[in-house]
Amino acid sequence: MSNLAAFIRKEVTEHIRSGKITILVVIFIILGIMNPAIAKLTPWLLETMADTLAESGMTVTEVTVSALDSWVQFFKNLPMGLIAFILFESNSFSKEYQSGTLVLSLTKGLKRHTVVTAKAIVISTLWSALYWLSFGITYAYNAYFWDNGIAQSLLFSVVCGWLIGVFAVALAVFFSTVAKSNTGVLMGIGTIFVLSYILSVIPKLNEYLPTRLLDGNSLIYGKSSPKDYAAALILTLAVIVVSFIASIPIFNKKQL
């Protein structure tokens, strides 16, 4: 346990020194502010463009925005934040493969499973902190300008959004133990998500796919209910657990 705590401290220190945490915090704060800002500015933008649109034969009517419009932006921006996060964290293992620092640590008695566990904990915790920070900012602004109560199944929908991030983290850890470069990690994660999106065009498969959890807009508008996401939740949780567990024996056999 002491080795695990020490390696976690080492990971956190590296994140701070490299500036990763600072940059990611700024990105997620901006995303959190952008969601209500875009919704709030939409009527003004349409009014500004009214004359131009009128020349094209389009008539702009009065637009009323609500917290729903801001939450729509939240779920639209979620993939953007997740991509930025994975790009920053995809080299968590590979940079140590290249520098040889892991070999030095392991020769001093550090267990391989400790390395995987520590990195998984740090990356998952960082994603959770950033995600809920962005959510909190959006929620606070929405509560100030409008009423969050209009959004149905809001908590469930944002938990689904957080879980898809944990899913991506689990894949990142798994592919980091398989591949030796962050390019391989990114390709592995990208392949899983692309396949999930492609298969989602088949209605009978869509309800089981992890990417189903990104459809928070259907929940907040009441077009679907939490029970419709049960299969996707179960499969996603299963993949997360299997990915984290499988990473340990794979890393134990990996040549560094």
Second form
Amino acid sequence: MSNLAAFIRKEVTEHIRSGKITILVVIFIILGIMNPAIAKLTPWLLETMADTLAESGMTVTEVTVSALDSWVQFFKNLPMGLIAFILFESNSFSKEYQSGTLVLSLTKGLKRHTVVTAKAIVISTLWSALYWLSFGITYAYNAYFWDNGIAQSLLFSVVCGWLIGVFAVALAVFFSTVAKSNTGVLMGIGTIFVLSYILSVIPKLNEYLPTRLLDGNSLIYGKSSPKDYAAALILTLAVIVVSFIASIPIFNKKQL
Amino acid sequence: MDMLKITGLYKHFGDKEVLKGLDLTVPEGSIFGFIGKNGAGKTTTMKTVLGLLKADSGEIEVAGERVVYGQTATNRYIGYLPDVPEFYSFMNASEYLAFCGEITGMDRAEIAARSSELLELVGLQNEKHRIRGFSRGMKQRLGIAQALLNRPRLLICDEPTSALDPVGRKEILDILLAVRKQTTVLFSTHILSDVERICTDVALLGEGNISIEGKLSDIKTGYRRDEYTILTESRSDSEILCDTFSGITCDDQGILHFSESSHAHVEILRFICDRNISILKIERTEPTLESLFMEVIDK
Ligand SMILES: Nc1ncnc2c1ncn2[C@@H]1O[C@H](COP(=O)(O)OP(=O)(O)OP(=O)(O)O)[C@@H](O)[C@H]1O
Ligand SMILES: [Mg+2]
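Could you please show the structure of the form predicted together with its partner chain, as a counterpart to the form predicted on its own just displayed?
Whole complex next, starting from this chain.
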């Protein structure tokens, strides 16, 4: 247990001293502020453009924005935050493979599964903290300007968004134990997401695919209900668990 | 007791056979020099001992326990210094040692005591900078400190002196000599003078297996071929000697060489007396490790 704590402490120190944490926090704060800001600015933007639009034959009627518009932005920006996060975190293992720093720890008797567990814990905790930070900021602004109450199943929809991040983290850990380089890891994650997007064209399948969880809009507008997401939720959870568990025996046999 | 015992170790990379049935035994308490030229397979052998590489076949035992690839339990007996040690460069030396101590499950007080003792030993006690800025020599010393941290029974160093200047080399060798009382040392090198300086035992890795192995002193006496050199006053006398004894060779400087195995030296001395040949020098030469190994490699 103490070696797990030691390795986690090392990971955290590394994040702090390399400045990674600072950059990620800034990015997620900006994302959190951007959602309500864009919603708030929409009427003003349309107004300034009203003349130009009128010339081309469009009339701008009074636009009213609500918390819903801000939440729409939240789900639209979610992939961006996730991609930034994965780009920052996906080299967690490969960096150590390349420099050979793990060799010394492992030949000291550190258990290999401790390395996987520690990294998985740190990366998913970091994702959670950043995600809920961003959510909290958006939520607070929305509450101040409008009323969050009109968004249906809000909690469920943001939990889905959080889970898709954990899913990406699990894939990152899994592919890190399979591949040697950061490129390999990113390609692995990319392939799974692209595949999920492509398959979602088939309506029958869409219901089961993890990328379904990114569609928070239908939930908050009440077009679909949480139970429509149950299948995707279960499948995603299953993949997360299997990825984490499978990465341990693979890493045990990995040549460093 | 044997600290390390390797029997019939085979390892290939692609179509290249690197180790072909290597046998090696490192007795407890020795400073064992593992010699081989570049690409001979020294690093490969060591990594296999540490369970970092999977052997094709063969058995390895550390302190009587079998080594398995991957999750290698025998590593708890071993301190390892790789050929190019890489540390977490965002830490400083004592933070790194503390991290190493924590992952091996040492308690806090023990870590503090052992760290300062080791940093003192390797001369890094006043170094407060992050490892990022360390020179190769400093990294090598920190490498030895981390390897010794949890009092390993076997210290494995992969070419600890190769990248260092003569002063740095001497310091590292002195450290290895100093830890001899605490642990068995196995180190690889291609610098024979390092071996002659500190080793008690040596093994030479030739074409994928060990060509000579044993106590350094035994090897030196065992392989002593009783070489002699003679320098005569006049060139014509040396020609006479060369012509008379087929086993004598003459080099460019007119120095004659022969070994006891081709002619008994008393026979030649008798000839010299009979002919009244005046000589400047006659000498029995000690074999150097180098000449010895060159001979073995040439065979
Ligand atoms: N991962 C690898 N893949 C392919 N070939 C390898 C690998 N590791 C080592 N080799 C080959 O195995 C041979 C032995 O390499 P090794 O590193 O063990 O030699 P060495 O005795 O340590 O040499 P040096 O003195 O240069 O450190 C070399 O010819 C090398 O090309
Ligand atoms: Mg080597």
